[in-house]
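As structure tokens, one chain now follows by itself in the form predicted on its own.
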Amino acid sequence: MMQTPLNLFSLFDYSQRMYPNKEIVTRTVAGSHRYSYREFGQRVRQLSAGLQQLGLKPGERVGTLAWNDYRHLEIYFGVPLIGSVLHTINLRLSTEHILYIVNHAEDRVLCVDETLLPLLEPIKDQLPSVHTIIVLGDNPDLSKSPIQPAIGYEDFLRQQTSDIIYDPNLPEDSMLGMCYTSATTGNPKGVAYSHRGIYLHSMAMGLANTSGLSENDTVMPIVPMFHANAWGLPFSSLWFGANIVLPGPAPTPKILVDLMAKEHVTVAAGVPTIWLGVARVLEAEPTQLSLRMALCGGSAAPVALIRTFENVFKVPFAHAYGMTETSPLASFSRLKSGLAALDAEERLTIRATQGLLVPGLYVRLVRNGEEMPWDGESMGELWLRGPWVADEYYKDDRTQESFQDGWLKSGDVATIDREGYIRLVDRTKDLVKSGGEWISSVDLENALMAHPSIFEASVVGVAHPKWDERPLAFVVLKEGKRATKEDILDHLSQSFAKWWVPDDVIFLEEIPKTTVGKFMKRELRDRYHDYLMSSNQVTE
């Protein structure tokens, strides 16, 4: 068999050449810009020209601190396409952080949205590897930057010429990119990704028995291009020939669905708070959409949302799994056929599932050192290995925290069916410890945002005298909807074991959530720990 490497260049040239008028449309302040994949080729020569001119080596990191827009996806390719490195940043990430991971990346070069700078005036004395930054924006304001001198990028790309030509043997194993995690405790960890995994989890993204992508389909990224390759689909989406739509800065649910429906999206990823917020703008203001699928992933989706979505919005919903440290995609939701007899109920059950692993990776559940069975009751943290599952974090000692004879902890526990379905049950940190029993948080959180007047839940474990941990329910209601403590606990009462059921109700205006929108359990947790102790609701 031919020896030829596996990276970007295949994906880019193979785009170039097979889909050259296909479209790229992105959101912008003024309206919108739309080119074709001929004219986004073009610019990322240019780029990648230009970031040779100005010196930048194979191995260096260029770091991004943009929205979801078309300037952003040309440095996807434009990067690594010369050996370099992309390294996104997590723009909603403290001021600490963002300085913690710039300067262990070792960044070279920022590029940074117009909107964007005054994130880098904290810090603008603080980055010793960074010699140039780059402003993105039609015409900004190069004088605001408070880090100099600045480049204005369209500038930059009209200065460079388009006949660059790319190494087609660039190193499989090379460097392709970095993402930080989003650390709840110390700093964040940085994940490298080389051009041989993002080869393949692009592959992995266009199989029937994942998300299918092809170039019938327009795709709309709505998780964002700083988080976890904004899981794939810039890759993915190019290579297979889909128009691609980029909802540009800060949009909201009804951005999202105006948009959604005006180009035609047949695809859109974001995270369950995201598409829980995509349901209150429908449920208001009811839209025509093309999705063949709602993709979800990031924390578990409650059956609830996916049971809106299917029979009221008729939108098909997939639910999908993985992490920073997956490229992300590890385990995808389809209904096995063979299972297609089963009652509807049943059915939404088992799609409500994390799903059936990706093929190409492997998959273990282990507690306390012992390999736990398939039977769907046994819980155990998820193993993965894989050719786009990272190996260790970088340069970082936590690795062997992590990482255990070649295969990567998750700190998530799951469950396992006889079919291979994964079950999330919670996150290590996240489990209810309540009198040497697991209760989990995530089944909690399911069955309360299935309550008719719920908009989102949050269950966190506090201490308790006794029982070491119970559960405490915090939860935000629908708008004009109402709902006593009572009615909330009688409803999780008919589902769960009484030892099961939180000790109060807290109802909040909203949860606080992450920088990726996941809900932020730690803040609860911190808040409210001796909340059962010093109240009266200590249970016996």
Contents of the next structure:
There are 2 protein chains.
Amino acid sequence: MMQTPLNLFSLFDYSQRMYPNKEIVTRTVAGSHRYSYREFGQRVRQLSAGLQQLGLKPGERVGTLAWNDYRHLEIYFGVPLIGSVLHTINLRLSTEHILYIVNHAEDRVLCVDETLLPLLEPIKDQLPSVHTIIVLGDNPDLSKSPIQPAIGYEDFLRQQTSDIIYDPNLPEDSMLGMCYTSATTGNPKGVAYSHRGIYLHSMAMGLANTSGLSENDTVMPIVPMFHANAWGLPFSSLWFGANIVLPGPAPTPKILVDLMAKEHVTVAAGVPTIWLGVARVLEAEPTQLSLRMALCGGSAAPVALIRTFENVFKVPFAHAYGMTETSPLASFSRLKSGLAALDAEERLTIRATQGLLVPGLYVRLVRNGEEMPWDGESMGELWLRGPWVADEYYKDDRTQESFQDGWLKSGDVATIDREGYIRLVDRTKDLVKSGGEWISSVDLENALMAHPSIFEASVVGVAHPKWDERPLAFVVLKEGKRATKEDILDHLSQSFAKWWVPDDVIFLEEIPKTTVGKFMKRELRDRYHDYLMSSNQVTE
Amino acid sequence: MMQTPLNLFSLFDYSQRMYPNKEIVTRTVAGSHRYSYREFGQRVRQLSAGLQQLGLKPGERVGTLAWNDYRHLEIYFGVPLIGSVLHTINLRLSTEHILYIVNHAEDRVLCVDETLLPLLEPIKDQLPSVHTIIVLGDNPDLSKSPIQPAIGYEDFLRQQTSDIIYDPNLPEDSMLGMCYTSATTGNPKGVAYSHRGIYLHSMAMGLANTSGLSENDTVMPIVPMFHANAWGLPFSSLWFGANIVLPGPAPTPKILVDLMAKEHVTVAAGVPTIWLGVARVLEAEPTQLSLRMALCGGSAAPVALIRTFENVFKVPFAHAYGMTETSPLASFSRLKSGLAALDAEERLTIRATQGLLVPGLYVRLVRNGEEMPWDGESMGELWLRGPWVADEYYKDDRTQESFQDGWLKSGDVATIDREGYIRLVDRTKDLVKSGGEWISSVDLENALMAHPSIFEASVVGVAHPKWDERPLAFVVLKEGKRATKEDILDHLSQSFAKWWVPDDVIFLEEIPKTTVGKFMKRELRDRYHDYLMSSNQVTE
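Right, and the form predicted together with a further copy of the same chain of this protein, after the form predicted on its own?
Now the complete complex, all chains and molecules, led by this one.
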């Protein structure tokens, strides 16, 4: 067989030839921007030509601080197609972390949205590797910016007249991109993606057995393009000829619903908190959508949310699981045909799992170094392996903690049932270890969020004088709803053993969240660390 | 990213873990044989263990002379999983050609269906590389066979008690299988498949943009397993968890229809002559089928046949194109969503093309060394390139004729339209070259087969004193139908320029066919070579 490399050129060239008339739509502050794959491709080529003229070399990194929009998408392709590396920077990180990763990645060029220039201001003199800053916007007024010198993206493209010839034989093991993932403690850790990895991951997303992205779809990545490549959707959507809808800067749930309706979006993808927000809008204003799939990942969605989408909105809800380290798709919750005869609640229980491993990957369930059986009960840490799974953190000693014997130790505790459905039980670090027994904070949270008065809930383990750790529940009530601590603990007692029930319930206005919308349990744990250590809180 | 190899182990291991209860059903002479993926996997392991005990080494070839049945499927996996090479032998080849390819491939083991042992008898003493013959059957009486020594397959499996441990890291560039394709002249030419090629080809068949094989399907490969790996269906069906139905030895169209109905087959795959036969059965006895796709390849299906399936039987007809050298899937005729608004006949015209290039491959249209535009009119030879396209014929000097600059020269003449639809115009060798102009024999054949009285038709170019070559039509009438030469030529005159219309029409009982059901034009050309050379046949 031919040694044709599995690279982004193959994907881009195919997409340009087969689907020149498909559309890419971006919501802008002014309204919307809309163009064809053909025009997109022309601008990608101009960008590549410009970067080459700047002297950017294969392997060198280009950082982005940008929203989900068409310019960002052009950078997604224009950079790797010349063998350079797309480095998407999480714009919600702290200044210190942004400084760390630009320097750690040794970015040569930064592409920054004009609205995000303030993020760079405090650190602009501490970025020795960066030689060029390109400002993304229609017509940014660069004269007023303290970031000097900088060039406007549109001016930069306009200067490029010569056409570029890409190398179809770009080696598949070349680095295509990188993304830093936040660590529990310390600086973010870098994950490097190869052309081969992204190619195979993109193919996996087109399988009828998984998300089945196809030319029939209109795909809207709500998940930010600075987060695990927006779950790979930009690459696979382009390859398979889907229309693409990009929601632009900081969309509200209402904006998302309107955009989905207007553009006939068939597949949209976001974290549970996004879908909770969308659900609230749809409950208030029922809207006709074309969604064939509400793709949800990032953390486990509560069963109640899935039920609302499937039963009330009639929108199939697809749970997926993955990590920055797995490109990210690792599993996908699709009901096997043999299970179609189960009753609605049983089906919902399966749909609420993290689903089936994606073809192409390997999975193991490991506890104390031993492989656990797939019986739906035995818990173990998920270990993953496959051609789109990272084998290290980029130039980082923490590689040793997370990779072993050719496997990625995910840090997620799960069960796998006889059919292969993976159910996340907890993060290894979030498990509540009470008197030597394991309590799943996630199971308690799901039960809490099924309570009719509760909007959001989080459970963490805090120090306890007798049991080492005990669970503590944090709850945000729905607007206009009431519930007492006793109501809530009673509700949990119906589903769990007595020793699983949290020692207390704390009512909050909002659960603190990470930059990508996950509950920030660490903050709760730190803040309430000694909450149960005072004598009056001790359980019997 | 991890360097996890793209090999058959990944596919097999996934299939065994995720879909142990899916079924493999084989039609046998006695009735049917039915078992689960789990039992299949157990027997595959026994076979592998046995072959290793025989001393079979990685890279060594195992030849098969077998029908589409479960034992053949076990060999499909049991041989490559230990790094040895599956060599499927076309049982319809001449004795001389079978002798040639067993010796050329240097097969060490032959697995032969008991009903096919007579094929080996005349050559049994001329196979120096073969050390073991395994006979496939329930309980073959080996004592009566002149092939000695030989062992029964079931006895062979029964002897294996130790479990085998496969190497998950089998290198992806290792040879997985080989298949010989008949040449226009001379001996068959060998194509070698790598693990990587088969893995990627299998993935491509699971894409929603192509055949979208999934766990929802029940797949029946009618195309023989000795022909281009039954179009790769055994590999992709197993990977994605489809039920598999194997039609056993020499099924008639009636048997196929009954089997599709009984087993609720959703995807069946065969050459046009198979589907013509199925159509005749369905016309005589309307039958409720669950087919979501009648997959047709091997040669171009007549529009009339596609129309019958889509409009009369309400079965979507999917045209695919490929060659033994392309694993084989190269293109697939799927209607783009943007073309759904065309009227029924226009859609049918698109569905009758060879379709869109499959993601992952590259295509060029070449004439006299230049690339032709994709305008739907310019003809050129199809050149193909990609990770599941062969880069040589196995140990064969004819490699030079068919491979150039990293591309496979397919030998097929085609046009490609602006949307990317590939339309085969002819084989380079079948084009009728009349006075320096090109006439497509395929276009004429399609028009002939659209005639209400014509069942089958073939057009070949034969020698002509004035125009070098002129087309001659061969026609088989439908049972009970009548048509004269003049009727038929009149019919063609309505669609084609005068100089395209064949010089004569010859009525036959049957068009001679190759072992895989294609029209054997070479035989017609040879037999009628001088037909137009006598003076009374000369056109004006």
